[in-house]
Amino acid sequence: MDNKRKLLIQSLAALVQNADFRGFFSGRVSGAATKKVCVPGLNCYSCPSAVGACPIGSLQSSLSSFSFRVPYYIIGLLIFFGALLGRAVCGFLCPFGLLQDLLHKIPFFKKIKTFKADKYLRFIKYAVLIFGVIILPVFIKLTPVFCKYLCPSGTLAGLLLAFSDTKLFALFGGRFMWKACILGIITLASVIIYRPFCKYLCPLGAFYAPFNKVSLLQIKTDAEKCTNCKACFRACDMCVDPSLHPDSTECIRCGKCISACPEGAIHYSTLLSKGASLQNNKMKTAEVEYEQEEKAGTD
C-alpha cells in the first residue's frame, strides 16, 4: 500500500473518532451519547472533539473503581479488535500512532531505524500494560496510573483543551508537567526514531501483538516469489522481515512491505486462505515425497 492511501485512511480514521469540533470553541470535553463505546486505538477521552472512548482509559477505570467488576464489554471489544485486525489497529486506526508518522516526516539530519537495545526495549510496552493498566490500578483504588502518570494522548487532551479555555493552564500542576516532559520526549524521540511510543511503551499494542498470529487481516509472502533479496525488510520501519516472520508481533500491518517488493510476493491475506494455502502446500510436499518414494521402489 502506498503512503499516500495509508494517510488517507489514518487521516479518516483520526477524524471519525475526533468529529465534535465544539469542544475546540467551548474548552469542553464533548458530551456525545457515542463516548459510552470505546474506538480501536489510543485517543483520549478528554480530547475536546473525542466520540469515543478510549480502551486503556475505559479499562483502568473499570479496574480501579471501589466496585470492582471484570469489565467484559471492554476486554471483549479489545479482543474482538486484535481477533479482526491484530496491530493493523495500530498501523490505521490510532489517531497517535498517525501523530508519530507525521512528526517522523519532519527532516531530520539523521534518523536512527535501530540500535542495540532496541529489541529488549520492546519489551516494556508489555511491563507497562501488565503493571501500569491492570494490576497497579486494582491495588491503587482511583489511581489509572497510566493515564494518571505515563499516557501522551491524554497530555496532548489537556493541552488542547487549556488551548481552548486559557483559564485552564492555571490548574496545571506537577503531575501535568511530569507527563509533559514524557510528550516532549516522545515527540522529539517521534521525528528521529519511527513510532518510538507503539514499540516501546504502548499498552494497547501490547494487547493487540499477540493476535497477529491469528488475527483475520494477515500479510502473507508467496515462498515461490520471493528471492530473499530483504527489499521488505529494508523497507519496514518497525524493524520486521516478512519474508521470515510476516506474523511478527511488532508488524502493525502498514503494507510498506508489500509496496517495496518487487517479486509481488507480498500481499494482504486472511487468515483462512492462509490456511488453505498451508494445507496446499503440505499437499504439494507430500505428493512430492510420494514420487520420489515411487521413483526410489522402481530402482
Second form
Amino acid sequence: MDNKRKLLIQSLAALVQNADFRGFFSGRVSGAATKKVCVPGLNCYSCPSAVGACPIGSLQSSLSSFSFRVPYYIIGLLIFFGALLGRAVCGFLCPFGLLQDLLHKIPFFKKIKTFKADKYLRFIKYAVLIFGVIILPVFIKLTPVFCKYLCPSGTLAGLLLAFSDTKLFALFGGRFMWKACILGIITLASVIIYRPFCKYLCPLGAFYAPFNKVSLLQIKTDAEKCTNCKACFRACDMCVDPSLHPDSTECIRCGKCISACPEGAIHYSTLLSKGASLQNNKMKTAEVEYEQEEKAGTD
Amino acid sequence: MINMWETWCGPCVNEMPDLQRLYTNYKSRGFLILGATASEKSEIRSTVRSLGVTYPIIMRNYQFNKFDTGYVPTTVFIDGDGYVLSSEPYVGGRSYAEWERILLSYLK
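Can you swap the form predicted alone for the form predicted in complex with the partner chain?
Now the full complex is given, and it begins with the chain already shown.
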C-alpha cells in the first residue's frame, strides 16, 4: 500500500470520527446521537467535533462507576474490531495515530528508529492497560485513571475545547499542566521516533496487539518468493521483521513492508489463507537459522 | 435536576454555564439544580468559581447508585414529591436549548 493511499484512509477515518465541526464554533462538545457508539480508535469523547465515544474512556467509566457492572458492550465491540482488523485499527483508523504519523514527517536532523531499551519499553502499554484502564478504575471510584492522568488525546481534546470556549482556560490547573507536559513530550518524541505513544503507552494498541495473531486481516509473506533481503525489516518503522513474524503484536499493518519488498513476496491476506503462510514462514525461519548456524560453524 | 458531574470531565464542565443560565431563568418557578460530584473539594471550588455556578453542589456517594449509568454527566429530574420523572437518566452534555426543552416538558 502506498503512503498516499494510507494517509487518505487515515484522514477519512479521522474525519468520520470527528464529523461534527459545529463544536469548534459553538464551544460545545458535540452531542450527536451517535455518541453512544464507541469508535475503534483513540478519539476523546470531549473533542468538540467527536461523534463517537472513545472505547478506552467508556471502558474506564463503566469500570469506575459506583455500581460495578461488566461492560459487555464495550468489550464485545473491542473484540469485534480486534478480531476483524487487529492492529490495523492503529495503522489506519486511529486519529491519534494519524497525528503521530504527520508529526513524524517533520524533518529532524536525527530520526531514531530503535534504541537499547526499545523492546522493553513496549511492555509499558500492557501495564497501562491492566492498571490504568482496568484495575485502578475498578478500585478508585469515578476515576478513569488513564483519561485523568495520562491520555494525550484527551489533553488535545481539552485544548481544542478551550480554544472554542476560552473561559475554560481558567479551569486548567496542575493536573492539566501535567497532562500538557505528557502531550508535549509525546509530540516532540513523535518528530524523532515513529509513533512513540503507540509503541510504548497506548492501552488500546495493547488490547488489539494479541489479535494480530488471529484477526481476519493478516499480512502474509510468501516464503517461496522471499530472498531474505530484509528490505521489509529496514522499511518497517515499528521495527518488525515481517519475513519472520508477519503476525507480530507490534505490526500496525501499515503496509510499508509490502511496498518495500522487491520480490512482491509480502501482501495483505486473510486468516483463512494463513495456514500455509505460517508453515512456510516457520520453514523459512528454520532455514535461516540453519544457514546462520552453518555459517558460524564454518567461521 | 440532579446533575452528576466531575471536574475532569470535559462535557460536564462544558455544559455547566448553560445549566447555571437555566437555573437563573427558572428558579423563580421552583426549579432547583443540584450538582453532584465526587471530585476533590479544592477542584470543585475552583471550577464552580471560574464558571460562576451558584446552584448548590453536593458530594456524590453510593446513595446515587440508582441513577448511576457509569458515565458523567448523567442527569435526572425529580419532582417536588420526590418522584423520579425521567424513565431513563439523561446521559451526556446538552445545550441550553435542549435542556430548556426538556425542563419545560416537565414544568407543564
